[in-house]
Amino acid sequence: MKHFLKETDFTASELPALFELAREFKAKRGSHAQPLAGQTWAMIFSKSSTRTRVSFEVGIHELGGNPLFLNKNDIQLGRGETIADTARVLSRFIHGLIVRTYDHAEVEQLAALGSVPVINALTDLLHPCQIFADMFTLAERWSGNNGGDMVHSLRGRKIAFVGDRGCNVANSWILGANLFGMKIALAGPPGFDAAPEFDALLAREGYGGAYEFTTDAYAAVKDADVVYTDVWVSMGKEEETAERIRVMSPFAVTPELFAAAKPDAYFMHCLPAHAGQEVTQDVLDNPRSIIFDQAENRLHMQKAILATLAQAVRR
């Protein structure tokens, strides 16, 4: 049974076919195959969402399946039923499970104890669906959308992540950049290092120490092909809002910082963005800002992931 809990659940050799499938789904939207026909995929969300929920619901529907949205507080999991029992019961009803939650251990337990594919739609540790969609967005531009060459076009490119070094998107970019053969440099204030849990994961995947971290945003952005940022206050960190804004303000992506990257560099943000905090409105509106292409490609890449995992699902 194949799951998608972290970027490296797909091997490097599987990536070209996955990207080609996403490209095909995008090009043939409305007229492609429906590999989820007759299947129901449940979605357990403990965190609010716009792009993730809508793209998965639409994607499952367009692949011929039935999306079943389950708010954690509306099922027995929210009243104390164990993850083990939830996984075993749902596996009797559904064909796959998509989970958006806080604790990464929850998605790991659901995958280990159930008998259907599980997709990580975001945890506090990782956000792999976002990074695969981002990689696809970049590969479209750098490869000319030439099928199997898409993944190869990413190799050797440099991404600079500026801001909250310890957030799930930064973690996933480190893991993803190493899987795809990219270089990554991160910049942020002291004290926002990776959680020990993430460093342990990197070591297990053979990528220990495979990134640069600096407190100098301009040093990180130098020679970058991509400048990326995320919100400074992630869900669950609201009580730290004032302090996070104070210490991270020197790491805002301004036109001056963006100009320090390569002349043809792209700006990316997983959204929602807070203009005037982690990024200025000028940068969001820059012609080389591809934030809405990223958002659209969540749909196409997630459909490719769903279709690939559905191959092993019982009918």
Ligand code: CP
Contents of the next structure:
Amino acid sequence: MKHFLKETDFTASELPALFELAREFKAKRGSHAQPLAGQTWAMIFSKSSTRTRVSFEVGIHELGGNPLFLNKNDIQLGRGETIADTARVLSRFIHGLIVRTYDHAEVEQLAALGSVPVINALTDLLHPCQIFADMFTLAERWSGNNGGDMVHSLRGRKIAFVGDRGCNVANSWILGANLFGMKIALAGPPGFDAAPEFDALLAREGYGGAYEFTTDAYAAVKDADVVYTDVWVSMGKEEETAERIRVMSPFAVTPELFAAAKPDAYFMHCLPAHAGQEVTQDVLDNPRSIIFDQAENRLHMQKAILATLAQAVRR
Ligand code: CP
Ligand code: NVA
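Return one more block: the form predicted in complex with phosphoric acid mono(formamide)ester (CP), after the form predicted on its own shown previously.
Let's see the whole complex now, leading with the same chain.
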């Protein structure tokens, strides 16, 4: 059974076919095959979502399947039914499961105990669907959109992640950069390093120490092909809002900081953005800001992930 809980659940050799499928789904939207016909994929969400929820619901529908959205509080999981029982019961009804939650161990348990593919739609630790869509967005630009060459076009490029350098999107970028052969430098205030759980995961994947952390945003963006940021207060961290804004303010992506990257560098943000905090409105509106392409490509890349995982579903 193939799951997508972290970037490295796809091997480097599987990436060209995945990107080719996403490219085909994007090019033939409305007239492609429907590999999820007759299937129901459930989506258990414990956190808010605009892009992830809508792109999965639309994507499953466009692949011929039925999306079943379940707010955690509407099902017995929200009243204490165990993840183990939830996984086993849902596996009797559905063909795949998409989960957005806090504790990454929950998606691992659902994958281990159920008998259907599980996709991580964001945990406190990782956001792999975002990073695969981001990689596709960059590869479209750098490869001229040529299928297998798309993945190759990412190799050797440098991304600078500035701001909350220990958040899920930053962690996923570290894993993704290593998987795709990119360089990554992260800049943010001291005290917001990756969780020990993430360093343990990196070491298990054979990538220990494969990233650069600095408290100097200008050093991180030097020679960067991409400047990336995310909110300073991720979902679940709201109690730390005042402190986070205070210490992260020097790490806002301003026009000056963006100009210190390569002259043709792209600006990226997973969204939602807080203009005036982690990034200025000028940078969000810059012609080299590709934030809405990133958002659109969530749909095409997730359809490719769904179609690939659905091959393993037998009924
Ligand atoms: N980028 C992203 O995952 O957005 P949502 O929280 O709106 O799904
Ligand atoms: N780091 C953010 C990403 C939102 C898509 C959060 O977890 O809230």
